[in-house]
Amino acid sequence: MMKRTSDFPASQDAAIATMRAARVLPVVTVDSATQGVAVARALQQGGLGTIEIALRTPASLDAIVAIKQEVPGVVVGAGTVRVPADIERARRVGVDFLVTPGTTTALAEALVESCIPATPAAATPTELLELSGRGFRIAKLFPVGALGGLQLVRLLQGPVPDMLLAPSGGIGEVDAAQYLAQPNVACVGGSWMVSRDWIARGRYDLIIEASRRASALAGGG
C-alpha cells in the first residue's frame, strides 16, 4: 500500500466541504483569460461561486490565474486534469481543487501526494474501490448519463455507502434536482448553465439567468 501524506486526509475534507457548498458545479470551457473572467462574473451574479475550469484549451491556466485575480469571492478549480503534469501546471496557478475525467494507478497516486482538494473520477463500483482504498472519500462518478444515471448512483448507496459522489457527464438543469435529492450525492457537476455557445457570443445574460435557476436547485435561491 502506498504511503499516504498527512495531509492528505484534510485535503479530501476540503475536497467534500467544497462540493457540499457548491452542490452546482459548472464545468466551464473559454478560449481566453477575458472569457473565463467574464463567465466567472456571470456565474457570481448568479448564484453560483464555485466553478471548474476545464483544462481543454490553451487558454484554461491563464483563464484561471485572471478569475482568482479579478473576482473575488470566487472558489476555483481545474478540470479534466488527466496526467500527474496537469496536477502541477494546476498547483503553479493556485487552484483551489482538483476534478479528473478518469483516474490512473499514477494520477491517483499523484493526487494523494500534492494533498490539494480532488474529486477524481470512477465509473465502475470497482473503481469506487479503488480509490476508497486510497483514502479518497468523495468521487466524481462520470460519465452517469451514459452508465445508468440516477438509477445507478442509488444502486451504489448500498455497496459503496461510505463514497460520496459528484455525478457529471449528462446532467442537465430538468434532472439536476433529481440526483441532488439522493443522500450520497454531495453535487453535480455540468455544463447547461455556461453553453459555449453563449460564451462565444457574449451572451453572459443567459449564463446569469440559468445559473440563478441553477442556484435556486442548489438551495442558493
Given for the second form:
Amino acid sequence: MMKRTSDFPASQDAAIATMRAARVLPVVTVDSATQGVAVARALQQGGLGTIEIALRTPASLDAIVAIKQEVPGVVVGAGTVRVPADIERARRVGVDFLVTPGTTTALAEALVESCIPATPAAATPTELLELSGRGFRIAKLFPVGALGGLQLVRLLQGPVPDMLLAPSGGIGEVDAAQYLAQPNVACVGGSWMVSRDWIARGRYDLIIEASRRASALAGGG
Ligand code: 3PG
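With the form predicted on its own already on screen, would you show the form predicted together with ligand 3PG?
Entire complex below, previous chain first.
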C-alpha cells in the first residue's frame, strides 16, 4: 500500500519513488477483472510488483479493485488517464498512482489538485517545461519510440535537467536496459511482457518468463 499524500509536492516525491522502485512498469490492458488478477499474479511471480492498468477497457477499474483485493503487495496505478473524470474514477478505486498518455491544461490542473502520485506525459521540450512549471518533477515521455527514442532521452538531459523521465511507447526487451542506463530515466514503461495475445490465450507462463527477463534487466533478477 502506498502512502497517501495531502500535498502536491509530496505526491511528486511519491510518484518518483514509485517509478524509481519499479524500474520496469508493465502497461496492462485487460478484458476482465479475473484476467487482471491473473496477469498481476504472473507479473509479481516474474518480479514486477508495480503495475499500470490502462483505462482502455470497460473492465479496467474492476480489475484494479480485484487486484488490490486479491494480489497483496502489488502497487497498482491507473494509466491512460485522459480527462479529469478519469482521475475521480481512479481515486474511487484507490489507485496508488496515475499515468497519462498526454497532458491537457485541464488534466494537469486536476492532477495537481488530486495529490495522487502522478506521472503526466509529455512529447516535446515545451510540454516538459510546462509540466515543470506546474511543479511536476517526473514525466512520461510518450511515445518515445516514435519521437526519437534513446537519442531524444539523451538530448533532453542538457536543456531539461530537472525532469525525471519515464519513457514509454515502442520500448522492448532489446532496448529497455539502454534507456534504464540514462541518468534522467526513472523507469521504462511497456507492454512487451504482457502481450494482449498472451493474455487472450491464457499464456501466463510466457508473461512470467518475460517478466523475469524484464526484472533482471531492471536489476531485480
Ligand atoms: C503506454 O501507454 O505507455 C503504451 O501503451 C506502452 O507502449 P507499448 O505498448 O508500445 O509498450
